[in-house]
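A single chain comes next, written as structure tokens; it is the form predicted on its own.
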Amino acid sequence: MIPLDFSYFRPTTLEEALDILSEEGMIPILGSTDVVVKLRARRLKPKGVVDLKAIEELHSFSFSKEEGMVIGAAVTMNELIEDHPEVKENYPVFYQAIKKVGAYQTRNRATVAGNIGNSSPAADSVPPLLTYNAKLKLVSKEGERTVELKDFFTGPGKNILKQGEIIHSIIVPYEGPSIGMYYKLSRIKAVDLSTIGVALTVIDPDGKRDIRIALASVAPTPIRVFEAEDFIRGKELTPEVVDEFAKIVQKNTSPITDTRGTKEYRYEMAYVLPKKILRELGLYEEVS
């Protein structure tokens, strides 16, 4: 096999990193848990890789009810799980999802920004962030912009990032107390990619009860099903309402068959799992 041939850069400032990345053929890496796989498979053939882990400002984390949660691009998933109790307390569905990403050793390197940037339809961290209305701060030599996470993905492995532009941080608004569940089905109980992932978040469960739902591995990109949310908003959760809610979720999917599952199985689970989650959250009971 022909050896890999590219340059490696490890800048210590954001300005230096953006200068290097502005050159054609340069790609950024963070945890590199996905990039290394692509490099080894020769699916990526960069001129150089730019390791962003030494840039201090990308390791920042903050939370307040006014500003929400801001996660620097280099913050690892295990740091979010173990070092920042605000995540579990205020964004429980997101917390559940990142605990299901890879093995413990993988999460020591893996970052949420990297999971988003890889733009896999199966990205576990994305559906819950969609339900929490997350945004991304993107930066390049030309400046910065903030985009809605729902507008970031354009297809499998594709997104709106331009050459030289990186995810600087993830911004997750705080909209009140929430409950919910991230339900992941995969081929095996051990570490595996999602055959289907469903994030259902209920904002302010003791008040207006805004039910939100997003899915992974059922479309070319992770999706949030606004049509189903609009249907169920303000309604009593009778078996008939919940059944129609699940049917709307299902019809908004466009799954494929691959090594992890058939399109028929994914389509069926897109109907079954929303009902299962609402039932397990104690929000409705099925009539026998």
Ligand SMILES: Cc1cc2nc3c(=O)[nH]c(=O)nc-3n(C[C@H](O)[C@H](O)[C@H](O)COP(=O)(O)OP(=O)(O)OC[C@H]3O[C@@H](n4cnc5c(N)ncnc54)[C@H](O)[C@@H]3O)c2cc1C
Second form
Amino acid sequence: MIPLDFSYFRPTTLEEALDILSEEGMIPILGSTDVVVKLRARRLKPKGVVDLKAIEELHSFSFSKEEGMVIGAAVTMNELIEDHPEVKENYPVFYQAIKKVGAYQTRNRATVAGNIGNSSPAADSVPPLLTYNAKLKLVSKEGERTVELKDFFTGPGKNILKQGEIIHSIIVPYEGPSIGMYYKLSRIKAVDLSTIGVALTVIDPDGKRDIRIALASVAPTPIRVFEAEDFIRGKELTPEVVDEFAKIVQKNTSPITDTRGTKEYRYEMAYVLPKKILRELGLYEEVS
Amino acid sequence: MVIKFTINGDEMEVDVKPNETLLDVLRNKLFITGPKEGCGNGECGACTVIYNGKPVNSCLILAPEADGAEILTVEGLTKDGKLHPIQEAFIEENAFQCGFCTPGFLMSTKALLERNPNPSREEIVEALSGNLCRCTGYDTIIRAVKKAAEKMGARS
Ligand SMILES: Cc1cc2nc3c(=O)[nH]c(=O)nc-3n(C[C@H](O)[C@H](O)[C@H](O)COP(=O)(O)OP(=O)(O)OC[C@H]3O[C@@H](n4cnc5c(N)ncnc54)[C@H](O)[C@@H]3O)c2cc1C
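Show the other one: the form predicted together with the named molecule, since we just had the form predicted on its own.
Whole complex next, starting from this chain.
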């Protein structure tokens, strides 16, 4: 029993949902994996929760090279990695990160929209999405707008959503084949939030070779480090270039100490991991 | 509010409150006590049930969300007083000591073997990573899952 009184709504149309959500104190829920934990800890005290899962259009998924991938808010993480082979094929770094969220049970409920809506600096789905230039379609009673994911977060647990506004879908452009890695360091291998998460994506590895990098759990929000990307663009991947790249990534972090790790450790790993990933991808060799 | 769901094959109507979890309702209203409350935060897996065909933590589901759902708990594994092959395998391999985590492990195993009848050790470990056991050290559990896979393969 959750020591709190609130009401529950399960609208079947978007219009109805947005109507209820426009009222102060109403919050949306999808997999409720974050929400129930927070309710129980009384870290959330809503007047009511609005379950979006009965709204058919939020369960849609589509992919095409022209339009990219469009993930409806209510699609679960396991649906993404088990039912849609396009995800692994075209967005391998995102696929790897999703597989590392929680346990199998968690992913049967958890959604990417909920991960983004929760706006934790540790959200594992976010760094890869940042490297793939993801956008969000937001809807409210007032209308809809599309925003860049990189402009969505404003602090730990904070974002630009207004009361009554929800994530309708996540749009991930297709910019060509990609390789890369999501490296998640956590205290235990099974179920744990990231001490640090690094997504390194290489778009068009055999052509223009565009290297992109984004990190979780090293700043108040997940971050993408454009400065490091600009530095490495077009350069041969010599040990010196890669080292400088990693130093620029590190310089852009501002980690804190918490139960999962110290700021010194995170800072060090923000330098070690980008190099390690490039090495493991076979993109450069360290000369000893 | 009154919700309707199917539990272990029986259709039921229950009066629930928004601040009750599915686990609360199963245990305290329906006296289906196979699912256990360990952490209450989705970390330990003791409350795992199969929900619309998929294993989930029943402690993280608000009771009204379960309206219309089809739910299987450990109580539904036994047919006509006969243990399920997974249960037999757990007994034969001594895959439990105190037994608190066992219903959760059985449900995760059932779901795993349904989607992958012949899992590798690695696949077993991954599928069970959301279930904690503080007694066995997991080796006997992994052996039991392998054995259950063999038994079920042999039977079908
Ligand atoms: C055991 C366990 C392990 C976990 N492990 C990880 C992990 O490894 N990595 C990780 O990143 N996370 C992890 N999490 C956190 C959580 O599972 C994820 O953040 C998940 O993606 C949340 O999705 P959900 O659908 O359950 O969201 P919900 O709990 O339903 O909602 C989360 C937040 O988003 C808001 N929200 C819901 N829908 C919308 C919408 N359409 N638009 C805008 N806001 C919305 C809610 O109001 C709430 O604030 C874990 C959680 C548990 C319980």
